[in-house]
Amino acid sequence: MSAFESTNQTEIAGAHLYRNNARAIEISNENWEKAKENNLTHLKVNFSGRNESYELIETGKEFINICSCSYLGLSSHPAILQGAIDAIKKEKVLHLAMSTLRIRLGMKQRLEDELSSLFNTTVIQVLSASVANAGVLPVLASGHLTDGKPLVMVFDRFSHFSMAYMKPACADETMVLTCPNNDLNYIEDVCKKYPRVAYVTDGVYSMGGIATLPGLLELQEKYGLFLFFDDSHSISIKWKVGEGYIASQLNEINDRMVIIGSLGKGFGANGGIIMLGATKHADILRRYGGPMGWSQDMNVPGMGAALASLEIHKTPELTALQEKLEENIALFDELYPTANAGNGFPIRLATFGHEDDAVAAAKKMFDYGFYTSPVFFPIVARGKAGIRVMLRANLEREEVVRLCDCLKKTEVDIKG
């Protein structure tokens, strides 16, 4: 036996300070496998082209998917699709397999100009919304993006994965701490004891709920709070340009703000992107933000369906699709109301409780010809099980109605 083979594993365990992989897989690698055993993870399929329809390709079964973020209906946008498609002809490349920092297209400088010019503030385009907060929140943290001083980070408890994830990185750098949701006491308690402090959270939260931005407004304003939102799931819903909820109810970005988006939900392209309230930020992002000064970007295609968007969001087209959208939220919230009814955005969490229930109702919807993901710990609190819905535009009235009533049968079955 070497000495490596005689190493007690307890001398070697992390402190399991911000994450715990062995205890979160204890817990819930039941439930995924529960899931795959019936067929609601692993589904191979073919897009029909419509509404989000799919064939499941083994077996021929059509369904509705009811768990896109396009929330437009963008995704399959003849006019997106098309913007793809010249780009690359135009291009004549894939991607630069280099850092942008470096070399980049003039394609990627206009992009970036447009999306600038559209939300009326500085943005920096990157892979992914993800790669954006994990490029800018260890930066953040360090105090670059404020007085080169270390921030206490605040990380909201229902922030998403992809801003959890970073917290051992950010504790690198300086203290991290977690509060509870939408907590303005915790948060204020923690500006009274330290002098630089940041607050992490989601402003459309991923099961649903929004970000109490008037209270943290307030707070910024009394103790020079570092605010950085993560709005992914409200860009382009609603709002003239759709900027998403954090932008539209501010004057503007001030210098102590970052807003992270998504240009593959409701925009309907892919990518992310980091709206600054300070221009000279960008430059230290690009060079110390990690992941976003790396080889891998949007490609070329990418880029062309993300301008293409750009000019949709122009144009009445962009109204009208917001106004089909909450007409179709708006219904949902009528015909099966959840806690989050009446808040006009479109994640909808319906909760049966305990794991197996939740399982056995999207098994349920699926029979039913509708594709609702099972939602379990540690996606949400442990005994808070359920099937996540995402409204869209391009479901039809009398679809949004039997989404519903197979809710309720569904419901009852598991219920009772």
Contents of the next structure:
Number of protein chains: 2
Amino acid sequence: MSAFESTNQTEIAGAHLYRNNARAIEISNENWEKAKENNLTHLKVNFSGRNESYELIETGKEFINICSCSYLGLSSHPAILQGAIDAIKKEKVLHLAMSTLRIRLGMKQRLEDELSSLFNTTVIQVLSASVANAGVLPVLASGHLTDGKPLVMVFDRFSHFSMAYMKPACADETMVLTCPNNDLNYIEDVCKKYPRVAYVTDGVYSMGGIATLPGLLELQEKYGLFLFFDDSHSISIKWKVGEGYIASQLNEINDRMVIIGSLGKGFGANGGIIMLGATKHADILRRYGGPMGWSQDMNVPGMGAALASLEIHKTPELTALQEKLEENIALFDELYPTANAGNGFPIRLATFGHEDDAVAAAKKMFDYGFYTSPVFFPIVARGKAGIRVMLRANLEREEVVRLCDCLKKTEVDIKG
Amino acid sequence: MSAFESTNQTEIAGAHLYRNNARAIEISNENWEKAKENNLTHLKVNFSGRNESYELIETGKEFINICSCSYLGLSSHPAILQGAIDAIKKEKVLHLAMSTLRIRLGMKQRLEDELSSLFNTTVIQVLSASVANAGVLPVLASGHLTDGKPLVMVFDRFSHFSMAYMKPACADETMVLTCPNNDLNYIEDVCKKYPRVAYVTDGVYSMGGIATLPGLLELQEKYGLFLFFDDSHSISIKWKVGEGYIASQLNEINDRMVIIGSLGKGFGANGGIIMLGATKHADILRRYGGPMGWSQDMNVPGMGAALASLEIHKTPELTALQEKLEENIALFDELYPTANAGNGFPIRLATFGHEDDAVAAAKKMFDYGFYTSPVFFPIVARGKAGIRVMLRANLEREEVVRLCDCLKKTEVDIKG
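Please give the corresponding structure for the form predicted in complex with another copy of the chain, as opposed to the form predicted alone shown earlier.
All chains and molecules follow, beginning with the one already shown.
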């Protein structure tokens, strides 16, 4: 006899409370297939210039990528590339191949210290923003960023997959709920019923909307609501030091607040950050935050790139890039207004409705020389498929004008 | 009224079927505190030489790190560092800041192609081995690497945290069980009861043991058992092309098998790999494998380093490094025999029993100039605390001799 305790249970399917691969695949895989058939996925390219223009290796076709999260164009900035190179030369090692909880390079410490100083809060720097989400959320759920007692975790329905992915883990620690997008009434009703509640959402949503911060701060004031934001899409792109949308609106990141950020989007380097209000819990997080403590951390060139980007963040060059991005966003909104026009953020969604139309639109745009990505359920709601457009500082005025012209032509072609 | 459906439920704590932060922290946090008080965590260092010798920034103390997973010393190999630098210069971008499912650099494709060719199977290359585990396991659980029907997932109790971390997500898709370490009878009993079963474990365990491969292959033959291995600790360190323990024992990685590997340990670069038997399911995995499809992938220098390491893997230099590692392991086993002596792998655990003794032993070893890491529950069983020693090719013979002498002295000091 082995230790296996056999039961009468024959049906093995899980409860599918928080995820359901079969359903997701049934609904959306055919759209992925169509995108692939139309050569809109699996593109292999050479990077060929300053403005995210690429050459398709197979055919030599040149196009501009309008789906890069490098909003300020910093990921190809010469000083940042040089920072990566210099770091390798200086440290003479690619990474330490062990947990940074035990041993870390001085350069890693300097990076965390400088990020903490720039953003005026305790910053823990990790391999990616999704590693940050995977590490922090279960520790928050069990109450170990607060008083040790579990919190009801309310996930916004639009919170990024990297957060939703952790719902089952959180649900093994505490109660997990999913609320309609930005629904303050829902969140308040949960706060009225339970003494400890955390709300989990994006600062700027990956499809372009933003969190309802003022209302959330009121709920925090009134009920002690814990606020967890992934603000990856807004780091660097605005504000004095590029502190991101949420942090820019606060006097301080208080001890009932965590902000996750990416250093791989606007910031122009790699990796993710945790801006931690509850500094006294940093050790707990480093020890029990799962992937945060495993052996693979951001490599030395990534650190060097981040340190070089930090220097740019202290100069007027940052402001100039932010202004150029702002101009491009405004120009786009003027020429091609979409639902989020005027919100000042770079992500726009041109909605086409049916999934086939979204794929056809993306194909047409690609023929015109712009890569925009078709998005469909579960990325957006069913029947709301569209193409995602992400503006950047390193697009010339005439390129934005041409982009909008092509979107209009495509719209006429598709919608008639 | 909001959409929140209030219930009478006042207790919010989760079922704690697969994880329990409160218990883990209660049991082990004081040990982490002791390790920290004894300056065995949070060490800040400069890398100072070829053999993972470091300088402690605070005091200038020099020591050799015996806890690096860079088993062949490749993470500081000049050709690999140069590969990272050259890649930045060639590509002129740090990364594309978008999902590789949509657009990827030619260099990324070349890396996957060359890894597939070297390891003679379909390889998907991702940000880290833990990202690979997080991405693949739920897709395997729901049956989307097989016939679309869920499999009972049997996790070995010793499987690495990065796998155990995904139990709750898998349990939302299917039945999840945890079996005693290497317990073939248990696994067979599950196979007798259920038609679809996957066993999830390490190839070489992070505390030094190995999987019971021959018995597992018999169960696969007899019942169609799906085998999922994380073989991160054994990539590169032995065998013709460094294919890892599991792959080295097989004629082919069949379509009921997945092997995860790390490129950040023996391989000397960064990132993780998925060796996929069921090639036809690769697209499903790229689309629905969570973090595998999000925007942060391994950066360009990491790719350049990996390509440079691939070149080394085709030369006699690999064999020479492997032989040097083998000599060092044999010498260690001869001079300081431990439970896993003779198994040919580089991880050894010197057991001290009580947690305080393990911390004291690590402190003494550090005073002698060797960083070994104290490990305690939940990394090892309670009351089995010890210090972990990881051998490398880039240790001189006299350093291994001195290491063993110091371990013996420490043992006398602690155990009397």
